Amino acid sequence: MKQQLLAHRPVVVAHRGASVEAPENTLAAFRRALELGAPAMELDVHRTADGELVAIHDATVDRTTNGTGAVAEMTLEALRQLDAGAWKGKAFAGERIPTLAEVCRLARGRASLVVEIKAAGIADQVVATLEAEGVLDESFVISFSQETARRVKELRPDTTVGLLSGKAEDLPLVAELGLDAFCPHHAAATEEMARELHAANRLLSVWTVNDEEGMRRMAALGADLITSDNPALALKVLRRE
């Protein structure tokens, strides 16, 4: 990620875009995050049956669209027929599942991307797409998969890569894998964890913090990035810190 971005810590990361206001992982949510001034936006990436990378959290389309089925078993054309916004409200009816490239083009020069690789075996293509779209240097790539995180770091050692985890006990894996950041659930984050990471010139990135008290607590203990569904609130609270 850009060093100038990290100079203004903690960095507010809009989780799946401004997902408290707009349907997650849609261009509407990312546009809203940009309107709010979020310096970074998180998205999730899966691959379609015809090899296209798309922004969607779940392995299936059931929860966030009017369709059913596995993303990996559907073509991009089939996914484009689905409504990914109506579930959030009539104002968002007709929103589509965007491609990774589309999100890159929207964010380029305006916000950094925190790219969560959800599916196995797509790390090479994700890195290639971020590079082709000119946003790799502005991106922070994360995954729950140790193998995926390791692969991204092997491909591009200069890219910021983090390991997602719900357990504090996984902290040593960051050093073992040669990664740049630990990304625990906020409930697992501690001041000691932040001190250990910072002493090794690594980052603490926490998720998903949606209340004022939690935001202030994460900032106080030393979190470098704070991911929230409600970036409007996070920006308001953390700009006062």
Contents of the next structure:
Amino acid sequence: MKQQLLAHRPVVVAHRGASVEAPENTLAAFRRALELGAPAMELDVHRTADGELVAIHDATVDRTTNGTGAVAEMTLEALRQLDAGAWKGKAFAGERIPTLAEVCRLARGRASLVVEIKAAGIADQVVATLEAEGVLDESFVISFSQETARRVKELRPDTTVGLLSGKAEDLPLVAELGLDAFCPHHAAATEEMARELHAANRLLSVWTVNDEEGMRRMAALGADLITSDNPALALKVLRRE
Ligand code: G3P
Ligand code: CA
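For comparison with the form predicted alone, produce the structure of the form predicted in complex with SN-glycerol-3-phosphate (G3P).
To see the whole picture, the full complex is given below, headed by that same chain.
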């Protein structure tokens, strides 16, 4: 992650793109986040049966497309047939599940990516793709999987890597694994946690904060990155005077 991204904290991260307005993890949602001026955008990564990395949250296509089945058991071609936008509204009908590379190309030079690795065993390929697309230096790679986070750090020690967790008690794992950031659910974040991380030159990145009061609270306790489905609101609330 580039240092200049952190010059104005907290950094607003558009969660799955501008997902309150547009279908999550689609180019429409990422384009909208860019239009709003979000400095960073989060996406979730899975791998298809034929080895392609794609942006989708769930392990199955059921919730966010008109199809059914596991991403890991479908080819990219089969996934591309699916409508990933209509569920969110008629205006988004025809949106497709994008590849990680497509999201990288859209974001490159415009916003940083917060890349959440969802599937096991794909860390090497994700890193290789981010590098090939020229966005690795600007990216923040995160995972709930300790093994995945550790592997990314091992592969590229200069890459900013964070551990996602729902529990405050997982904080020590960040130091144990040699990572750069702790990414707790906002309800688990505390001022003391921020202090401890900052003292060790590490970052606090919280998710998913969609109300104004929560955004102000996270900023006040020292969160460095605030992830929101509603980047328009977060940018307004957290705008520096
Ligand atoms: O940015 C972290 C957050 O996305 C983790 O939870 O379920 O939305 O992927 P989830
Ligand atoms: Ca995520």
